[in-house]
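Next up is one chain by itself, shown in structure tokens, the form predicted on its own.
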Amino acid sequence: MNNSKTAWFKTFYNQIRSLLTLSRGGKERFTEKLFLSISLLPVLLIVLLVVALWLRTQPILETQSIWSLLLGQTWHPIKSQFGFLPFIAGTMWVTIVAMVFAVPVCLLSAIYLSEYARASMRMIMKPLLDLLAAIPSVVYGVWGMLAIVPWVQNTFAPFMNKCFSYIPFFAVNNPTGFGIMAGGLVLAVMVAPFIIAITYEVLQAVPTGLRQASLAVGATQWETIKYIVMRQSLPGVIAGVVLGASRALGETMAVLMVVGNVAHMPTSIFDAAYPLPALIANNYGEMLTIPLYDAALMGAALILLLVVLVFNILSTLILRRIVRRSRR
């Protein structure tokens, strides 16, 4: 054993010594290969996650087709009925509502901090944004239960039902306040610090000379922001929104506490829903003695991972197209 350890140590020592004695070109090639290997680690990790979840999902795929799982609307594990469509729809509804509320406010806030606010205001707001980003999600969930849910139940839902009762999208079918609207509002507050911080940094990266040149030819400050600053920073702004949406898609605890957790197809923003992360968090570790239940939950995790991957890939492709058009 000692001889084998000594031989291994000598081999390792010789390899390190050979690296140190490489020429300058050899060191550059070695460094390039090393950085390439490290860069490929996240890709390898994603592949391993997909493969592991796929293997754990195989038992249920042997009894049901992938389309029956994705398009099925009935979730009854005891009867071996695993329809994921209500959970996918719930995830999408909550995320869309959150981004509808978050994106305009975050964009305007970032523009104000970057272009209009004084240095003292920026010094105050930046730590506050960092503090909001660091708050645990369960705290947001408790805040949602104590503040957002009663407000939706007693104020917002009756107002929307009174003014827009003829639109099914705003119908109040769930008078408890727990539902998509409450989950979307809580998510909007959670993702806001990330979107604002990224958008602010992107706006600040636009060269000051472009602003000064625009103002010098007679443009107003808003025209400069609209036609110069925003055009230059549009790819970065979209990237910030995509990052916020990706976080919203995978958020679990805060949404779980306010969304209602009812497995049905929502038809209104006030309906209860059951997002995929909440399904996994609520049920994994319990009732796994039911046949195929573990495989179904692994399938839910795989679907969530694929949804996030597809969303990010499509966003990247759209972002590249926008960049190409802006450079023409």
The other form holds:
Amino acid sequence: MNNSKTAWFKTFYNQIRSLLTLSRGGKERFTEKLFLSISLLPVLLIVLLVVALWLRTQPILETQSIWSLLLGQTWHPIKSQFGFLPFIAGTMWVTIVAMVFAVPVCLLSAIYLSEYARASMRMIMKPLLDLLAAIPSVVYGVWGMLAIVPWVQNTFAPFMNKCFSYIPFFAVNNPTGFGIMAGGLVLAVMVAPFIIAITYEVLQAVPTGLRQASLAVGATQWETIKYIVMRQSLPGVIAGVVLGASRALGETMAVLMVVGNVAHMPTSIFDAAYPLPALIANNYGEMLTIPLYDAALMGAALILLLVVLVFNILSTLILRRIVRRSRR
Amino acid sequence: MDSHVQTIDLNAFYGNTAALKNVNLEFPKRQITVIMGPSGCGKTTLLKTINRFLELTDGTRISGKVLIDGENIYAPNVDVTEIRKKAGLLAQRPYPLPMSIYDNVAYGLRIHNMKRGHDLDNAVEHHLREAGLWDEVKDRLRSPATGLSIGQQQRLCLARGLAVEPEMLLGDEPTSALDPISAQRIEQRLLDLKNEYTIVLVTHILRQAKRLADYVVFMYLGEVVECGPAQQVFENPQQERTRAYLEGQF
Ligand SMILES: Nc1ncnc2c1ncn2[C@@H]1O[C@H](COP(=O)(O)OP(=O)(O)O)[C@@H](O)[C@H]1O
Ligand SMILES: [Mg+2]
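Beyond the form predicted on its own, can we have the form predicted in complex with the partner chain?
Time for the whole complex; same chain goes first.
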């Protein structure tokens, strides 16, 4: 046994020993440390995940710069061309369409639930929203394929084509109905319960006294909501929307089933798209014989993870501040 | 006595529990009426019936009448915002609106389209002076109201209430969250303002009541036990319970 090994063994032995003979205070401290390390585990996992993805992305970063990867528009793995831009754009288009549909509806629902609804109404609606949030995303995907895609194809797209085709984003070049519009609609429905729940909590955190301060000078309830409640809760509402968007960004299954999965730059909300999560889910494990394909997909996963992380951390910080303020 | 607000057989309920029982009171014009009584006796509830705040709570109900200048404010076609505009509110703790000092005072004026432009500036200044806050805030009217001390915030709330030109002020223990000096300032404002406004003040501080009251209402378990001119009630209470309360027995 060499020296360092014995030294290590001695400290280890001493620690075990001192643990067994610990005083109550010492045990208390030990338990505290134990729980601390257990609760730090998820943080550690995330860090490990980022590091692992980063390392597995390295092979492709050795052949091209990060910018040519992020901004490249051609996806041709056989020719070693890995441009992520179509996928990033696809993700953004689908998410933005989803948010455009979801946010106004969710805001109004949350305002109704928080400000107007009676307690009995809330008692019915809250569990219903939780239920909606718990539906597996593949079910939403099936619903999207059976209901939304045909509706977009037969009703919505023809209508928009007839009335608004001169607006570039609304041109219909895709006859199938599988595309950004269908993906956005399905996503909007999926993230809605989530956004409503957060916005509701944020609105509830506005002190009653503040509403009454406004009502006391003769403001109507709507004026109070518009000028006081909304203003006070704006940061929280934004945080809730960002959290909802980060869900939409990362959502895979339902979107994959309705979005068309074509790797090109979208130019209209009716085009097919290929969001990052769909790219990873469709191809990982299948195409890995192609050189660098694996590294490219890891890069895609890394981008997704980082964006979602940043969104989540920012909005969680804001929301936590709101909760703390409302408890004061 | 020229009564400004009058309650007639007023009952108020939270669900099925009565919080006010057959309250018949008159609040004289441009005087300070202090409502006293142990906690939970219905003082806040009584105030809330005067500015129609009680209906903001689910499951509340009222019977009887509240008259302001002889008009029943619970009559079917009454505009509730007009009632609330007439009765400024000073709550138990100040709630500055999430906007600048200036905008806090201008809030009601803008809502009711009462003033704009230069007139608005003048009105804001006038009411901040009325509330005794002008000198402290005149150089930072555009900064957020939440930056003020809690005592200043309460005076800002006073200015905000005064801005919509109410006829009366309702104070629900308005100094209970404040330090003694800030509390004294609010008291002084109320004394100055009673020449122009009918003031109804809830307080649990006996000394404050003695300093401010022209009239006193003593309540117990939702009922009015005794009411009358301050001197009479304080020096020669007619009811045993009033006497006990004044002697600090509960
Ligand atoms: N929101 C409410 N729900 C049910 N009961 C209430 C509510 N607010 C007040 N009460 C009851 O009404 C009675 C009077 O309350 P309140 O007017 O607040 O008393 P005070 O202001 O004199 O302390 C109390 O018994 C209290 O428990
Ligand atoms: Mg009270």
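Here the structure is a predicted model, which is why all the values come from computation and not from measurement. Between two forms, the rigid core is defined as the largest C-alpha subset superposing within 1.5 Å. Residue numbers count along the first chain shown, from 1.
- After superposition on the rigid core, the Cα atom of V50 is displaced by 2 Å or more between these two forms.
- Think of the chain as two rigid blocks: between these two forms, the small block swings through 16° with respect to the big one.
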